[in-house]
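Starting off, we have a lone chain in the form predicted on its own, written out as structure tokens.
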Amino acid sequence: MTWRHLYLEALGRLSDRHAARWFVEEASGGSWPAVLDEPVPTRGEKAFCSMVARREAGEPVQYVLGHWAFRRLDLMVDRRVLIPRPETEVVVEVALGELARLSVPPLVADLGTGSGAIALSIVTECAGAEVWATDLSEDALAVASANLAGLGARAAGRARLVHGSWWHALPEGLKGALDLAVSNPPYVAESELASLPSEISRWEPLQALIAGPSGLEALRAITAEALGWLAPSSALVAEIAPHQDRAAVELAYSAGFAEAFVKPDLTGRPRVLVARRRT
């Protein structure tokens, strides 16, 4: 038997060519095509077989592979975390766009850094950048922890990881000193639950993505408290749903930043907050 067989098998039980394509690659550890005409040894059978029963069991490809792309990096992913996604890639945009304003390496926070995504995108891509991760599941930081040491030693140095909720993990002395935070917060209604996809409601941890009863909640804690920990200069950068683009801009000024406004995701829809505080 080659791959070739255990390809077409896998497409005409899931009718997806790219999850087909990605489990032969997974489970060879081969090219693609190269590999489609290479016999299947018995493990390499059994791992695919497993894949493909997973993926007809509702479970989301990312976490079949135990891996997903974002932007430069190539990350561990699981049920602990949230699922890396294109929204989230323009978060980091955004954010860096901000870091570009400043003319020293800066100090950031990602408040509820799940996989570590957004934070480690930052030590990859901001030369000199210092990132303080934090999140409340213990899980999570699991999780960030084994992407961390995937970077190497010289970007993992600049990278912290610690336990708690929001700005209350972040050590004393930081408050006043940071340049830029950044967050995918919870952001879904306790009543929007029932209309997400059943790949999202039954697999990823409800916990990183139902904030409380408005949806808001989340971003409520952590634009209240953010001036204290901000620098002069400085901004916010978190990601919204869509629908939230006036009340976390009215969320921003009320917590008393000078300017605030959404920028849009790779579809056109609101997506981004950036609250910048005075100089």
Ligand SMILES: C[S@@+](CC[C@H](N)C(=O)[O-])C[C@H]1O[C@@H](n2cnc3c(N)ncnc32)[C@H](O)[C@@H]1O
Given for the second form:
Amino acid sequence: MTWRHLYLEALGRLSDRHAARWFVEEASGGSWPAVLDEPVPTRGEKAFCSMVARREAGEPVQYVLGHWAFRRLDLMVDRRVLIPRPETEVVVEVALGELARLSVPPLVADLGTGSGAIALSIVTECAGAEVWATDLSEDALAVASANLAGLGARAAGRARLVHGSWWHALPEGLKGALDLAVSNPPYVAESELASLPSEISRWEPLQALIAGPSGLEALRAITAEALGWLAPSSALVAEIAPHQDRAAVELAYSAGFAEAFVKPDLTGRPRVLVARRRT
Ligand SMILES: C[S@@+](CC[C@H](N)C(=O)[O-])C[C@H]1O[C@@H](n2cnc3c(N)ncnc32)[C@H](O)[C@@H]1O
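Given the form predicted on its own, state the structure of the form predicted together with the ligand.
Starting with the chain above, the whole complex follows.
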């Protein structure tokens, strides 16, 4: 039996040619499409069939594969962490833009790091940046730690993972010293949970999704204390839901930021709060 045989079988069962191809590539370790004519070893067949069965049961393809691309990184992901999203790649882009205004290697905090997607992208893409990545979930930090180890010693030495709720995870010595705080906090309201696709609500960690009754609880907690941690001329960059744009800007102004606005994601929806401190 060749990989083509398994590929066609999976195509019939999943009706998803991307997933079928990714599973062949993952289980075979071969390159597409040459691998299709190669014979399937028993171990490869077992791994492939298990992936197809997990996907058929509704598990997101990213968890089935066990890793997913985010900007320049290939991140390990499983059910302990949110699957990194394309809109969060835009959050990193906006954060890097804010960092470009600074002349010195910056000090950054990523609050609610999950897989480490934002923190590790900044370490990788901003020369010299030192990043503190926090999470309330020890499970998420274990995944971030595995991803950090994959960066290589030089880059990994510029990131630290700390456990705790939002700012409280950080050492007191960072108060007033951060050049940038970035976060993709939970922003789904409890009442919205039922309307999420089941692939999200059944599989992704609720602590990563649900903020509380209004959906703004996490952002409120982050903005409220931000100015105590941020240095002059610094900024807070946070992912929001599109309908939260006005409320997010109001939260930033009532927390004392001098300037606040929302930038769009790649589809033009308002998704990234930028709040700047006065010099
Ligand atoms: C939407 S996920 C974002 C994960 C990752 N930064 C990303 O963009 O893919 C939110 C993260 O915040 C964490 N979190 C939830 N409540 C928290 C809190 N009070 N303090 C710190 N992290 C928290 C969750 O565990 C989760 O990892």
